[in-house]
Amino acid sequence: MPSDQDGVMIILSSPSGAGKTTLVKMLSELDNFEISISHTTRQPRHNEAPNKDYFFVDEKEFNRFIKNEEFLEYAKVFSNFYGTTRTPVINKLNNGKNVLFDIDWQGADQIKNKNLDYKLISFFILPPSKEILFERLSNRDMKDKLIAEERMKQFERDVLHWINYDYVVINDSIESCYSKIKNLIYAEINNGSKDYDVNYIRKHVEILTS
């Protein structure tokens, strides 16, 4: 039975190239804070590592885990399939450790869904413009153009969901917007004032969808 002494789900969920997976990194130096390793059917990146970074799994083992019903959430983003499971989640909150997700919307929709007793506080990141943006997929190990341009359409239609979010803060640089997320996140669990206009985030929004 979850207690006080139980850790709290931190998810950080932004549209593909908006700076999440490094945000979780920072944020797992801290005291008492991992991250919740994904299982995903992709390929690994030339800077990623198996069991460190993610589960690297094939179809076939993934949809074993959907069918024995172990995944807290998944999704299946550009082709690929990318899943948490519940055990080692549940383990690390109860040992009373802040658990990290870098997940999309429809994995954060999920497992707000599941209405689990543990405290959850959620962050949507966003860039500071479409054209940062476009700059930044370009530049991520993308040498085909087409898969910048096919992450920006789908750009358009995650920066929708910034609503169901607890806060939404904006990557202008990694450091600023790393610090804004760790105020939040210890104003959230000490019950301290937090920092957070929701009408400039309102009107940052109308900027990258206009």
Second form
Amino acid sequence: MPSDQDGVMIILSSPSGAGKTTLVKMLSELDNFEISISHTTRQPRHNEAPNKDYFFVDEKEFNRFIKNEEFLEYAKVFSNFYGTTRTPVINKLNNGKNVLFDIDWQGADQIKNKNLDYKLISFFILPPSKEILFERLSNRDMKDKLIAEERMKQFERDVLHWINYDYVVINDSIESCYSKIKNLIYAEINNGSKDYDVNYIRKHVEILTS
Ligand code: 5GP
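Let me have the form predicted in complex with ligand 5GP next, following on from the form predicted alone.
All chains and molecules follow, beginning with the one already shown.
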């Protein structure tokens, strides 16, 4: 049975290239925080370690997880499947660990709609500007400018989901973005005061989508 000693669920989502994966890794260094490792049908990137960054599986195995209802959530993102298995997450939470999820808005919606008895805090990370986002995406996918362009188009659609998150944080510098998220998490856990201005975020989204 869930109790006060349970960990909290912390979701970080963002349009591709906003720096969320780095932030999740930094937050996982905090005492008592652990990352939920997803399953994916995507091929590993050269810098990714199996069973650490992702559990890499084929579609057949992924479908088996779906059929056995082992996923807390799953979604198709950029033509690959991604999913979070339920048991490791619940075990961590029951052991008092705070669990970090690096998942997209579809997964965030699914977890929210489950109304689990664990506290949930959701963050949406935004880039400071469209120009900086394009620069980051182009650097990442040097070999394929088309991917950067395709992800910019996706950005326009993804950004609209900001409204469904508890907090939206702008990643203008990784250190200050990390501090803001960390402070908001601790304020939520300890019922402290939160330094957050939703109107400022609303204006930023207007600029990003104009
Ligand atoms: P990437 O392929 O760049 O690692 O991830 C692509 C997108 O899939 C990112 O937005 C990432 O947050 C999302 N993602 C990674 N794991 C999961 C998951 O288990 N579930 C869902 N819904 N999205 C995920």
